[in-house]
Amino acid sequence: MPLSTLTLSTLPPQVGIPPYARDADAPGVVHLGLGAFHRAHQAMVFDQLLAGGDTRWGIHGVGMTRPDLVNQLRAQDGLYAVRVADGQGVRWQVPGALWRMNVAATERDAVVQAMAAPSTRWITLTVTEKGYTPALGQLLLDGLRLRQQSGLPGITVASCDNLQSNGHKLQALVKAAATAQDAELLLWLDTHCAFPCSMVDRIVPAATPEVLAAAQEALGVQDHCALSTEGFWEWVIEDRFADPTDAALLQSAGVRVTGDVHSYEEAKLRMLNGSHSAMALMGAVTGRPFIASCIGEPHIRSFVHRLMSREVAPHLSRSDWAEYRDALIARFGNPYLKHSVHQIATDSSQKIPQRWPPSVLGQIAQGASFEHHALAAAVFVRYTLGVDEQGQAYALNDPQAESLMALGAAQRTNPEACVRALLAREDLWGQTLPSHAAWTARVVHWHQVVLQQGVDAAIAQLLATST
């Protein structure tokens, strides 16, 4: 028997369930990007607000391309279980905030209508870095245009993706879709809508058969949409809302509302996401399946600690970076989070430009060492071979997969030329690094060590030579 509204009352008493009616009101939030992260992060914040009696935070969830997930969630009435596991123990919760669902690719008009519904107050997005396309801008503009034409109030449109200044970028994307006939709409957008910047942080691996089996054991019913996450979560959002009273509401649920999102945003991108990318690529090449498998190795843990402390932290404005670093290392080692290295390595060409170059450029400006990032970049080049050190092939899941693998193939015959070609790409490294001779030389050096001796030996050599 599957998890559903009918079976909710049969769940064991230790499983948290929604204490509110889920069909009394229309959703107040349209969320684009109905993946695991949103369902274990913002949806649980909105669930908390609903549980407190504020019925305006139900979600109309939009899968951008995946009808299979939406269909599974529809079959379960939008319900799914989340295993929250950390050093304090394990608990299961069924959030109830997801009330309606559509697929943007096949039900576009329903999504536009949802954005223009009188009950809608917020639009949130987790469409990943590669999802910020002209088509997304057009979809949002069409929904907002319909709102404006209907005489409805403006709303808050909040990006929750790993992009610096994500609110500004989202607003620019929406405006770029406008035509000369949209002058009145653009004035309405500027006057009545808010595009706050935000930073979100919670490790949410893709669901695995192990999690689905654990959910069935804990719940006593089948749940095809179950997730596992950590106890830690953070949502930092700019104090910029269409309805200013939302600030206090969000704070009551544990959200940090601030005028300084940037310091949290850059720390998360460069410390958590930057070291995540490095470990994921190392794991993929060495055949270690999970982040916990990587950080559990003393040499990789030392590498990550030093990467964050020596090359990232000097350029951050977040003052509590040392505590943040230590918490990250503990989180990476959570044995319940089977966080696949290949999942994190997905779309590396879109992620690395946000995560590594700012720290490298900061080190260069200070005349300081960037060896840890140079080794990480060398491992990225090695990763494009598409085969690990045990000879097992893996797929590059990346919008640039074809060009990366074409470059990667050259490693077998002319490795230095391959490295230089990859480092010359401004879409990956920005405008400055491709012409920096010392950076290129160090990546070439570490790439040779990785090819000849392996990733683990290269890390050990780096640790031994830079005390």
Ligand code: CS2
Given for the second form:
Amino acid sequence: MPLSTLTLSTLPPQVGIPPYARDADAPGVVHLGLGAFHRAHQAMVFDQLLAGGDTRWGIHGVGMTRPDLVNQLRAQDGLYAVRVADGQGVRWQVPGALWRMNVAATERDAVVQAMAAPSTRWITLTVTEKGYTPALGQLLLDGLRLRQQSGLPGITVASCDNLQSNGHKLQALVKAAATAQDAELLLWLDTHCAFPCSMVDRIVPAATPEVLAAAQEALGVQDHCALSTEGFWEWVIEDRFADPTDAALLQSAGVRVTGDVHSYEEAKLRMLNGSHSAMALMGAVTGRPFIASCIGEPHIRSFVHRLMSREVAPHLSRSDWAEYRDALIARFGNPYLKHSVHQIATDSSQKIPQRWPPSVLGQIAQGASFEHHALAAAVFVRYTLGVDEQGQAYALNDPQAESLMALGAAQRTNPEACVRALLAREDLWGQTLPSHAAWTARVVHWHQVVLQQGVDAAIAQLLATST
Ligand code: CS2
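Could the form predicted together with D-mannonic acid be shown next, to go alongside the form predicted on its own?
All chains and molecules follow, beginning with the one already shown.
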């Protein structure tokens, strides 16, 4: 018997279950992007609000492309277990906030209707960096147009992806989908809808067979959608809501509502995500499977510590960065999180621009060293070979995979030209770095060391210097 409404009452008493009716009301939130992150982060915040008696936070979840996940969740009535585990302990919880589900690719009309449902008050999004396409803008605009035409109130549309100024980017994307006939709709969007920026944080790896087996053991029933995460979570959101009373409600559930999301966003993108990408690429090339296996190596731990302290922190507006750094290093080492380096290396072409260039440019402006980022960039170039240092082949899972591999293929025969070609790409590095001779020279240098002596030796060499 799988986990479902029917089997919920059979779960052992130590498993947390929703203490509220899950079918009495219509969902108040439409969420786009039903991946692991949302289900173990926001869905658990909304679960708390529902548990507090506010029935407006049920989720109409939308998988963007994958019918398999939505089908599995439907078969379990939107229920799944989350293992929350770290040095503080291990507990299992079944959040109950996911009430309805659709797939945008095959059930677009149902998604548009959901956005325009009278009960809907929020649209939230975790569609990943590459999801911010004109098609997404059009989907949202169609839903919002239907709302406006039906005379319904405006809503809050909150991007929760790892993009700087995500709310502004989303608002611009939605508006860009409008045509000359939409003047009234645009006015309505500006006056009645809110697009707050937000920073979300919780490490939620894609589920592994080990987690599914642990779920079966803990629940006594099968759960095909179980997830594993850490105790830590953070959601910082700009105080800009269609319904201003939502601010206090979210705060009551532990969300930080502030006028200054920017300092949290930049610290998280460059410290956490920036280190993640560097470790993921190092792990992929050296054959270390998980982030915990990387940070468990003293030389990689020192590299990450120095990357954050010397090259990222000087440009952050958040002043408590030293505690933040130490907390991150502890989180990366969480042994319960089997966070695959290849999962994080996925879509690197879309992630690097947010994560590395701002710190490199900051260092350049101060005449300071950017060696750690240069080494990380060199490892990225090495990663495009598609084979690790043990000779094991791996796939590049990236919308730019083909062009990256085509450029990277020449690195054994003509390494310098290959690095130059990859560093010339403005879509990855922005407008300034591609023409920065010293940056290019240092990446070329580290790439040579990586090719000739391997990633570990390159890291050791960098650590032996004081830069
Ligand atoms: C990771 C993030 O996959 C990745 O790119 O860096 O998913 C990271 O785990 C989250 O942003 C943590 O909040």
